[in-house]
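Take a look at this single chain, the form predicted alone, given in structure tokens.
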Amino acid sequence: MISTQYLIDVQLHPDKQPDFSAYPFCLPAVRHLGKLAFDPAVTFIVGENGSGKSTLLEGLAIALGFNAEGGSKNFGFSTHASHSCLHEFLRIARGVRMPQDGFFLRAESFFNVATQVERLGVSGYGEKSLHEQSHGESFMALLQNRFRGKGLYILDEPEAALSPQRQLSALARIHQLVQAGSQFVIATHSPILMAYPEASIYVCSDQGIRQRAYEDTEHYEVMHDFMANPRRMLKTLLETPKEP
């Protein structure tokens, strides 16, 4: 059966031999990537800091033609070339449909994207300048105004500037865009975003990258245990060891 989703899967190119002792191929999530199958709607890539999730997302975005610092495919600016060569070693399987819209959002370099939007006078980001809004407000303006549907959206830690309430708003907007024929690949630490129904969740760890159910992720377990009894967890965390 011919797939109509934009992205089907990604793997290391079998005809290329990277140096697995060098970065980024030494990262377990990259070294043991296997074939990562994308959900037609929303795919989450999660893991501890330094586990390789953002590196993997960056490589995917660049291989798809997006600017390394973020933006749409027609953004060609560069303020600091810090991306790895991973994109050169990825083989991406795509469906028969081409997205009509697309964007790569990186929380750490969104300021640079906003500056480029203002410099070029690009429309479609709302009536108010992105630089005249808070970080969280500008993120939401991007979701509400720039993302138009029937698109492929790659988001790296979009929750970084969002309050819990705004994360819920972002989740609702993501659902609207999915219903409008969009596909998302998201690297996140947010248990709120990860709760999106029937999303595919991949966890990057020292053992590689494996698919997990939402309730089996450490993000869910830690947040659930904390919210169930914050006093008990804080007592354990903050208890001062007795002097010998």
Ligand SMILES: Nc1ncnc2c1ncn2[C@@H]1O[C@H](COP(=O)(O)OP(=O)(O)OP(=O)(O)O)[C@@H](O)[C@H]1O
Given for the second form:
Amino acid sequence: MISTQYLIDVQLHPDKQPDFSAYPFCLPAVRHLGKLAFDPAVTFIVGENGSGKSTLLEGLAIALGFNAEGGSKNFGFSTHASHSCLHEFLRIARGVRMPQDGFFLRAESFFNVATQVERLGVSGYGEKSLHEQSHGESFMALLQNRFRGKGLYILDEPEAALSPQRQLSALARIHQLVQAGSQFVIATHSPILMAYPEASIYVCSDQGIRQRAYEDTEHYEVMHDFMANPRRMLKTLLETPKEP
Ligand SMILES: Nc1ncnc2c1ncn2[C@@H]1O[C@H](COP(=O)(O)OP(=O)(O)OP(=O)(O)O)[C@@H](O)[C@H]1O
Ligand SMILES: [Mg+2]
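Output the structure of the form predicted in complex with this ligand; the preceding block shows the form predicted alone.
Entire complex below, previous chain first.
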């Protein structure tokens, strides 16, 4: 059967010779990328701070033609060029369908995207200016109004602005968009978002990048154990060692 997904997989280009001693190729998640197969609906990239999630997402997004600072493909602006050269070394297998919509969200540059949206007078973001909404409100406006379906959406820590309740709303909206023929690649620390049913979860670590079941991730385990008995965990965590 011919796949209907937009992104099939990504790997380091076998014909190129990156310098594995320098950033970004020295990161285990990049060096040992192997062939990362995308889920037709939602793929999560998770892992500790500094494990390389944003580096990977950014390389992927730039290789696909998105602006390095985030936004749609028609956003051509640059406040500072800090992206790595990873995109030049990626080989991406794409499906036969082309996405009709797309967005690359970098958590830290959402402000720039909002500014650009206003400068271009782009419609589809809701009634209120994105700058006049809170961080969470403007992100939800983006998700509700701007993402239209049949799209490829690459999101870096979309939960950063969202309350737990709004993360659940975001999950519901992601599901609607998936049903409307969209594909997502999401870097996240959120055990709520990661719970999306049947999603592929890849964990970046010192060993490289491995696929894991939701319940086998550290995010799930830590959150589960903490919520099951916060007092017990805090007691262990905050107990001051007795003087000998
Ligand atoms: N331009 C750069 N030059 C050199 N090293 C960099 C550069 N950008 C990031 N790094 C390093 O690469 C590593 C991975 O960074 P990255 O931002 O991809 O991590 P991350 O998994 O997204 O972390 P977080 O969860 O904190 O967002 C970090 O150790 C970081 O210091
Ligand atoms: Mg990051």
